[in-house]
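So this first bit is one chain, no partners, the form predicted alone, shown in structure tokens.
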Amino acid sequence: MLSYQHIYHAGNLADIHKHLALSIILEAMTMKSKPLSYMETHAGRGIYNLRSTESLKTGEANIGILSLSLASKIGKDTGYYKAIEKVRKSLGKDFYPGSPLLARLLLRDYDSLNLMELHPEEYRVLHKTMWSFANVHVHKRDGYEGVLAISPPIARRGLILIDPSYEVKTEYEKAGKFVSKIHRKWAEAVIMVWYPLLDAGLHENLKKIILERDFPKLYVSEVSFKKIQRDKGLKGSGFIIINMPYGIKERLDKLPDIFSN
């Protein structure tokens, strides 16, 4: 399905959880000088105006990244915060980077980024946002097919972000099975799979598919938004990391504290 557009949910609590983790991983991986390959299966548009009609319709950013109480907990010394500030200084205080732009701001000029996006409007804005970066390649194709097709890359140190909309119930199983496929083809890759926590509990099927496999350096993080967010469909956020980089567990373990009250 091509109905989902992330602009309605950009900068929400789940984005903070996901993007903080992504920045922690990339900061750790860029400590070594060797080049990295970064890929996304569902990239979105890369940049979001949090005062757009779509964003204001849901108001999710207001209790997310625009909340002063949350912003104070993130920490000004984090790569995530610094990337957001760079975007705000360049484009204005109402703009927020999606994961493609966040990753590009944290990576080096000699790292490569391959971004998959099938939705026509999302792809159009993504291409417009990222075209000036020589090391970024934007693909209008199915994310699972596209990442599999170009893997493994020449620079085999890398990260894959799997972040579908999960609008279709079968997406949970599809994402879980894709992890096995891409790991077989590109075993060195750090794989990060994000998923929403909803009342239906369909994420448990995704977790079961992944956790029943003997993947290396596995890490799972889940946070509940029930103390912050009420009367919303999204109850929390979770992600699974395979081949988790050394030395980041303590930082990842502290992420739930941001959403504790």
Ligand code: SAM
Given for the second form:
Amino acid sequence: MLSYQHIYHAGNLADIHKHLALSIILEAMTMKSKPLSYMETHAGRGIYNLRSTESLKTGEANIGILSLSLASKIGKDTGYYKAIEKVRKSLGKDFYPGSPLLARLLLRDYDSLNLMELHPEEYRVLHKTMWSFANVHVHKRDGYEGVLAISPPIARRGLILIDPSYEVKTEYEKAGKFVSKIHRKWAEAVIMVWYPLLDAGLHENLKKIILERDFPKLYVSEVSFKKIQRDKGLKGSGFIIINMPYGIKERLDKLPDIFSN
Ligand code: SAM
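Having seen the form predicted alone, could you give me the form predicted together with ligand SAM?
All chains and molecules follow, beginning with the one already shown.
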């Protein structure tokens, strides 16, 4: 099933939680000059117009990245903030980078990016967004199968972002089991898996599958949204990191402060 389109949710509170953490990880990993391999199982289209009909329909960006009080808590010195500013300067103030473009802006020309996206229209826009970057490879392919097939890469320092749309209940189990599969093939990879906190509590299954394994350097972050910020039952946002890079725990621990009052 491929009915989910991230344009309705881009720049919302969950995106801020996920994208800010992603940028913190990438900032830490690029402190060393060694090349990195970056992969995404579920890339989306890479760029979003927050004034599009779809985005305005939900209004999620308005209480997310377009909220001045919230944006001021993110910090102008973060890679995340600087990347958004770069996108706004080049494309206009209404534009927001998805995870693929954000990652590219934080990585170097000699790092490699492999991005999987199955939805034909999302793939088309992703391809158009990323084609000018020589080190980015965009695949119209199932993300789980695609990332497994090309792992481990030659440059074994790297990060995999797993960010499914969770359209079906079984996706939680699938994403959880995928973490074990990919870790077996590419043990050094930093793995970040995002999940929504919903009233139904379906994410507990994903967490259980991952937490009962003895993964190295594991970190869990969850933030709750205030009632007024919740959309369609989205109570909050969570992610798990495996092989968390050294030195970022303190910054990640502070993420919930951004979403409190
Ligand atoms: N990571 C993106 C970001 O943060 O900007 C958002 C990704 S969105 C939550 C999930 C995307 O996965 C959608 O664009 C959807 O079309 C795509 N998708 C769904 N199933 C897929 C699959 N099996 N393989 C690859 N992409 C898939």
